[in-house]
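Take a look at this single chain in structure tokens; it is the form predicted on its own.
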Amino acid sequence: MPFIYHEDDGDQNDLSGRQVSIIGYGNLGRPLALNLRDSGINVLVGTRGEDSREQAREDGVEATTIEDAVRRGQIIFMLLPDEVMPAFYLEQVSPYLKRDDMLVFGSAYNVAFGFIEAPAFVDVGLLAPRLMGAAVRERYESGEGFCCFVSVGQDASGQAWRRLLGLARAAGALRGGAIEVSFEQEAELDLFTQQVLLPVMQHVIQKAAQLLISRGYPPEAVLTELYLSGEFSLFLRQAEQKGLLPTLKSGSLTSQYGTFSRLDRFNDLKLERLMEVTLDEIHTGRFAQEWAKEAADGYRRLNSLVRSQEDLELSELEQQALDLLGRSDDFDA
């Protein structure tokens, strides 16, 4: 059973008179970087362009270039797109490590497929959000906090956990419990979720409004009960409290005969074995020099797909249907 680290587990103090350099403002930086800053860690930001070090200034946090930032701080919190991490940790981040730094993670890909190898003098440990960078920002404020990954892969000063622990704590990590995890099964999760689980839903989804709406049903209805009105997002929601059997048990006999008497119908042995052919393509690494080399291509392939799926004619049925339902400004956000 992995080890859950709660509140109490965590002192900010562990933090004291360590400068927290967020590395990267962008989509969990930004937020992370807000919520250290608001449980009174001293922070600075240091990024890639003058854009992103004026918008961290106008959110009133002092921001730089990646290299002063590392050369000032002690922890220094990794939150660039993995894909480019590699390049600028080798060009300013490495050279300016200094003896008892510690490099914190937001996620485990590139130490976990060796794109990233730390020196032996500095910790190295993983604090990785189970949500995207908005929601992290929106339940620190709400109080909620959110679920982590955490691990410590180097522990050199033999404070390691504690200032990650501490860390998590300001960030509002230990408030939704964080997990403990090897690097490699952060990154392996990560991976199978984005790769198995949000395919799957796109394809049923895509497919069943298909067959809906080619038999007369109005594709505004149809998009709407899928999963615009938000009915689903809030059965995740519920899910995330109770757990999946409550929250289904939780609906009316209909609902719940319905599923239950049809669950077997999608017991598709295929299906599983996609899954684990998926899993061993991450786990042997062979995803990871296939995205580096996509990286290295352009992103040819990955725009192609991209450009595939917004032709589709549920792309534009789906505009349409915000449209009708005011929704547009507030997608397009």
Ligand SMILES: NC(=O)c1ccc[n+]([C@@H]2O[C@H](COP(=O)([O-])OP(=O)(O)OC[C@H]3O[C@@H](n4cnc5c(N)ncnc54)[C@H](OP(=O)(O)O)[C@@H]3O)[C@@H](O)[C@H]2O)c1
Given for the second form:
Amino acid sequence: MPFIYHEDDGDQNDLSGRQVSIIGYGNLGRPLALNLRDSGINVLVGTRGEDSREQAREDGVEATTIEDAVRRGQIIFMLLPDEVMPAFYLEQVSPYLKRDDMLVFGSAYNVAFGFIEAPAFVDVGLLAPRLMGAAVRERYESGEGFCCFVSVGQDASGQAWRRLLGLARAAGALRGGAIEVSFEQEAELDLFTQQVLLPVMQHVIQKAAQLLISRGYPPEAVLTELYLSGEFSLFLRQAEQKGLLPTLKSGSLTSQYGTFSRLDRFNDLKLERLMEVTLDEIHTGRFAQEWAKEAADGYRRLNSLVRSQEDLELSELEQQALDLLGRSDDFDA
Ligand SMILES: NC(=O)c1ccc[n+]([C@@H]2O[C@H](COP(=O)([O-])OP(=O)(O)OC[C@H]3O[C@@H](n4cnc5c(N)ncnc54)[C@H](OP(=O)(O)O)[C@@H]3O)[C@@H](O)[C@H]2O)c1
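Next, give the form predicted together with the ligand, keeping in mind that what was shown is the form predicted on its own.
The next block holds the full complex; its first chain is the one shown before.
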């Protein structure tokens, strides 16, 4: 059984006198820096770019270069994009690490797949939110907190868990529950969701929309019915609180009969096999190697894959539906 840490399991006093340096002030770095700052933690931001340094200063957080933040910090929270992190780590982080420092990652990716290996004299921790950055801030501000995975990969000081849980509490992560997993488990679960759940969902929605539109249903009505109304996200939101089956069972009897009587129709063995193949690629590190090559190649394949999705007629129909519904196109997740 995995262990789940709650609010009382972390003590911010375990961070007292320690400077937390946030390396990277982007999607996740900024919300975490602000949460920690608002919890009274001594936060210093280290960035590559002047703009993000300026942004941090405007937010009222002290900001400097990455090297300086590592030199001055005792808890170094790595929040750069995973695919560029190893190069930054090698040049601007590892030369300045000191005995008794703690390196913390927002994703286990680089440690789990061997792209970053910390020296034996530092602690290594993982504090990986299961939500997008904006929600990490919103749920801190609302008092709800957010779920995350935590791990200690290396405990050089004998204090690594105490420090990590103190940090998790200050960030707002213990209020939502912090589940202990290994670095490998976090990295593999994260990739599995991205490579199975999202493509399957994208595929099902696209195929359903194409079928319904080809049968003459109005595109705006189809897309609204499938997901633009927000009913789908409300369904998931309820499932998050009370479970999938109770949520399905809270629908009308017509809905329940329709769902349960058709469930097996979509029980495709090929889908299970494809999930296994995808998990094996992730687990053996083949995907991580493929992605490292793709990054070195300037993301050529990624760009072309994104373009081919953008070129689908459905993307245009979706934009028209969003315009008709008066939705903003600058929504920032
Ligand atoms: N995004 C999320 O919601 C989320 C959720 C859970 C975990 N994580 C983990 O958190 C970490 C940070 O992810 P993120 O989404 O916050 O990163 P991000 O916003 O994409 O990037 C963070 C900062 O890194 C710098 N940066 C961006 N691209 C760069 C490049 N090509 N080369 C060098 N520097 C670059 C930028 O700062 P400058 O302006 O200073 O260059 C940027 O603000 C990752 O380990 C990720 O897996 C993220």
